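Presented below, as structure tokens, is a lone chain in the form predicted alone.
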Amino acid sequence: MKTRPAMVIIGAGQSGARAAQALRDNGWDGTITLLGNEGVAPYDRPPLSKAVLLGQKTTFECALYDEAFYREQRIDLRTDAAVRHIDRANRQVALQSGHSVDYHRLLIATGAAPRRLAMPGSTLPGVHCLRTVTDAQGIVGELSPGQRITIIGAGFIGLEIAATAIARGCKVVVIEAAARALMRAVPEIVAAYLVERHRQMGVEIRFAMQVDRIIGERRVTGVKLSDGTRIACDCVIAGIGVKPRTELAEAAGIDVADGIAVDDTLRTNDPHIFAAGDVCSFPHRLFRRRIRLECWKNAEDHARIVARNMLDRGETYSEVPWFWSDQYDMTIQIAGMPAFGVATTVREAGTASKIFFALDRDGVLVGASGVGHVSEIARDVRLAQALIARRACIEPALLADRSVKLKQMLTAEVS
């Protein structure tokens, strides 16, 4: 079965569904075919981490629209249509189904998945990692009060995993191999203020040391460390990445490195397939290299930029980095790419509150960091994304000046 030339995308997720949703406001009238495999309708991933697992939210309130949204929209979401194979020759997505979709234009929006622990015992019940509604469902009922949590991986998911258990009144151990927590998202000082506020509510954390198996018959009862050290736990997440799906892409010849290859305007080296979100990297004008980025902000910017060029728009893809956490009472929040500074400025922002800013080679301003109280530090974070986007060289005296405001080096800038 076939249906007439559509544009298609490939992944239900942010990106995808966004993405559909921008075809339309921009005015395609035509067929819209969205693939999903995960059995449900496309939902935001953010909250799993936080209010889902802190019962404060069900997966079911995830949803980015209901139902009536992809009838109105006229787009023909499919949830169950796992891609066999993309047929470039004669522009069709062959189903898994045995039915293949014609395209116009593709759009390959399929995310990343998480890494798995491969090591003994970690197939055991009990051991977890967190990307999916369901995984979100398995790890909520295993969150009570004194159950022993054992946490692979410090990166932004364990952190925020951490926090959450903490608040679900549980004891928590986190196992990170580097010798520091968030080695590829923050600067050192950065994680080491965060590691220090986890510490401070409970959390065990050990850095340099690894897994060597997950001890357990029936169910996991414990993991064993490099070092011969034992820990008795009821349950282990792993949270160690993720790699960008792009299995389909390297099957019909699409260019990949580190995720599917686009261009600054998100087109592949094929000029009717286009890729967006976590699966993509893309050279970036502001930090003069080939980036991808896994955070919800990117999925969403993409989208908007990656449907406008499926109609031919030509627009290029530019916006400043932008990310949130919320951990305990803080929230972080951090624009730009600081992991490419080499020096560091801290400014105090509030009563508990600090803005770390990365700075590269050149002294030019690439990332800020701010962690604390949303009212102390989302306005100067915002200031500093804009100043970011202006590859503003300012003097480290004047950034940790508290007094001097970054209102004023914006304007300075513009100037």
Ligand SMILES: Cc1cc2nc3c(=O)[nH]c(=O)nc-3n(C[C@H](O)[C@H](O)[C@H](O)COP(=O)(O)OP(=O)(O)OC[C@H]3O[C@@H](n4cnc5c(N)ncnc54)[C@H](O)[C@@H]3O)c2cc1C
Second form
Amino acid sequence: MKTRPAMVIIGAGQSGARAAQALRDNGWDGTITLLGNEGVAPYDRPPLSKAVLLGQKTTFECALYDEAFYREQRIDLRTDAAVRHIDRANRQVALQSGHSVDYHRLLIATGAAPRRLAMPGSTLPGVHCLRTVTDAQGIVGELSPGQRITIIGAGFIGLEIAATAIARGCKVVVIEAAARALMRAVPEIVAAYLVERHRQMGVEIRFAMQVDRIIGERRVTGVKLSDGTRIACDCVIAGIGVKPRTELAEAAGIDVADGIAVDDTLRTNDPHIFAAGDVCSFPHRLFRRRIRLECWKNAEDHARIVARNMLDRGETYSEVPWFWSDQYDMTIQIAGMPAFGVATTVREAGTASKIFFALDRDGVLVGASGVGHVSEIARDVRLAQALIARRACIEPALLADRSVKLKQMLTAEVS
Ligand SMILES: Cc1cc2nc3c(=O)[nH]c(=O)nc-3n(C[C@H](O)[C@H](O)[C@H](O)COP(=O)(O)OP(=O)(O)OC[C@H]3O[C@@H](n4cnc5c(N)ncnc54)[C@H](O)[C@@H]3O)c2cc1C
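Could the form predicted together with the named molecule be given as well, to go with the form predicted alone?
First the chain shown before, then all remaining chains and molecules of the complex.
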């Protein structure tokens, strides 16, 4: 069945849905086709590891828009329309169902897939990962008081699940292969501060340790570590990172470099095809290198810009990255790319809050990580974001001195 040429979006996730809306908002009056493969309308993933696992929110309540929205905006949302192939020569995508859809411009917003455990026992019932509403529904039933949960991976997802499981009365062990937590995201001092809090809350965390196999016959009963130790548990949750879903792009000959390689307008090497969100890597003017982000705000911001560029506006993308995480009563807000820093300066930000500033080797502020109460860190992280956007060079002593307001530093930079 042939359809009229349209703005076609592969991936009915956060970036895909927001881009569909942005196309309408920016005046595209023709067909918008949003192709998904999860069987449900686009939804927000961040609550899955927080409010959903805590039982405070249903997965249904995570939907980005209600059904009426798609009807009113004339967005042809197809939630069981996995794309099998991109035919660039004929500007067409082929669906698993055998149907095809012609495109005027194509957006690939296929996100990222969780890395799966590849070891004996990893397919046993009771072994989970967390990316989708279905995954969350599978985990929520495991988190009852007294359950022993082993989490593999001390990244943001693993640590958020650890905090949630503790709040639900579980006993939690986290196993991390690296020497410390959050290796790719923040400097060691920030990770250590968070880990300390997890330990205070009763989480047992072991670093530099691999899980060799998952033990169990009909269901998981434990894990065996590389040093031979066995840990008995009722459930294993893997948070060992994600891989950008680039298969369609690669097969179609679109450039890939740790994600679909787009330019600073989010266009691929095919002028009719764009990519946005977790799936793409893009050159960032401030950091002078190609980066790929796995965060909510990036998916939102990309969607807004890519829609305009699908309408030939040619706008460049240079937002300062911003990420947040919630663990216990703490919020973590990160601006910029703290991992690109070579030195860290700490500012006390209140009763139990700190801001960690990351400076590169030229003394340029490249990241700020606020940890603590949202009311004590949010404003400073926002101001730091503006300073990062200006590639500000600020004396570490001033950054550490709570009496010197960041607002003053920003005013000095602007003038
Ligand atoms: C549990 C969890 C908690 C998170 N918490 C935070 C947080 O606290 N803060 C933060 O900043 N970020 C957080 N994130 C990250 C954030 O949710 C992601 O960065 C964001 O969802 C990325 O959006 P996206 O549109 O790029 O990808 P996705 O939302 O993953 O959407 C991609 C969609 O494309 C579909 N798809 C893939 N291949 C095909 C195909 N061939 N055909 C059709 N459809 C296809 C996928 O199934 C998926 O539905 C969290 C993520 C998870 C999983």
